[in-house]
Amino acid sequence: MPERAIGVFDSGVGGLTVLKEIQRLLPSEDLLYLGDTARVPYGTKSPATVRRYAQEAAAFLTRRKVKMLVVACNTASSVALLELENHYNLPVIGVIEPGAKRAVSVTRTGRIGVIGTEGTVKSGAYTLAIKKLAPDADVVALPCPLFVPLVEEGWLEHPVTRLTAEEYLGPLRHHGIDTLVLGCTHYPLLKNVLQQVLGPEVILIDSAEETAFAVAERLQRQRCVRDAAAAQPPQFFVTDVPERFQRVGGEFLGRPLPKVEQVCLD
């Protein structure tokens, strides 16, 4: 088991900061990570769909006899991680609720803000997540659905970007929140500008990062983490023609990518 590869799926690049934080963390570990290309975005379409494309994905990973899955999708973690869990007999880790934890343990006042994807705030997943752990915790929930275009055309910093993020977070500046859970793998990205639009004072917690420990604290706990001096360079698949993800993909993680190879789910 140790010596098998990390399985990572998501829609589609955003995923990729979830992938970049777990190299970091395990140097030593090998990865594949699946792109839903052809299917992306999950986060617009119904519960029962984003379920089936979520064990299509999974079921294409574990073909590759990989030793963890991860759900770097807050949409699919939100509404497919429990029927994975139980379908799968080796480790599934979502994006949700490491984020949800870590907002809780940093928080000072208990007013929460999460901002994601339609689909992942009507979920109400990182609400539940953050109540089961602080049952008083004050938690706001909004969409954002344009900061995903905007990452994927490259303007992290661009004015449009800026409007944009103050016109959505008025709202939690209003709230008093002091802390925010980027509930979508794109928005990492926009820490800069999402941390000028609210201030020094609202912490930013980044579920790639915090899903980075989990992995790392789960492989540790099995002990199986992988024994060699580096890793094979990652491997990627997509579900559609991939110029496309192999652009905004570099862009993500800051080089260029490797082959990426197409692939069919059915």
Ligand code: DGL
The other form holds:
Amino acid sequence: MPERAIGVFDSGVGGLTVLKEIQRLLPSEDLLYLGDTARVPYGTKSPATVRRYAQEAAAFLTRRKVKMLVVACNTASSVALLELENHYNLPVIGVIEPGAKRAVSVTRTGRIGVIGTEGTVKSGAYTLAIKKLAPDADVVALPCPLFVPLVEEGWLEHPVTRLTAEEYLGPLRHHGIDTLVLGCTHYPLLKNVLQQVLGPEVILIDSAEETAFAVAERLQRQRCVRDAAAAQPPQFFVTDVPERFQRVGGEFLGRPLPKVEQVCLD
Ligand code: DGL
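The form predicted together with ligand DGL is what I need now, so please give it after the form predicted alone.
Below is the entire complex, every chain and molecule, led by the chain shown above.
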């Protein structure tokens, strides 16, 4: 079992922020990554549709005998995690609980902001996870749908991105949050702009980083850590032609992506 790879999936390229953190923390683990690029975005789709997509992605990875499933997509984690946990006899790690846990542990005032896709915010999953740990927390969750295309355009420090952030984050600033959960795969790339708009006193929670810690913790608990000096390079699969994933993904990872294979999920 420890020798098997970890399977990571996302609606597209964004989950590479999670893959990158897992690689950094667990360099000896083999990784399979599936980006459902033919059906991205998940953030605007109904929970029923996202659940179906998530089931198909998970089935693809489990056919390849992974030892663990990581649902890197916040939208999929927020509506499909429980179903996947019940369906598969292997650890399934989502991004919501690790981010919520960290937010609760660092907030001083209990005023926590959450930003994500429409689907993630509508699901209430972050609010629920935070309230479960800290029932008195005052949580404000807001969708920021324009951030995804801005990041994929590479406009990480662009004036348009700054203006958009000011518009979206205004209500959170007024609410006096002291902690903000970046509840979408793409948002860690906007940390600089978000921090500038919110001010240095607001703590940003990177769900990707927290998820990597959760993966490491679970592997250790289950004695499933791979005992090897170095991993094979990750294998990348996508459901549409690979060119765009390869180009934008290289920006996300900060290095060129090796071979990316197009697959069909059914
Ligand atoms: N990966 C998605 C998430 O973290 C963002 C992109 C999408 O809407 O599919 O929610």
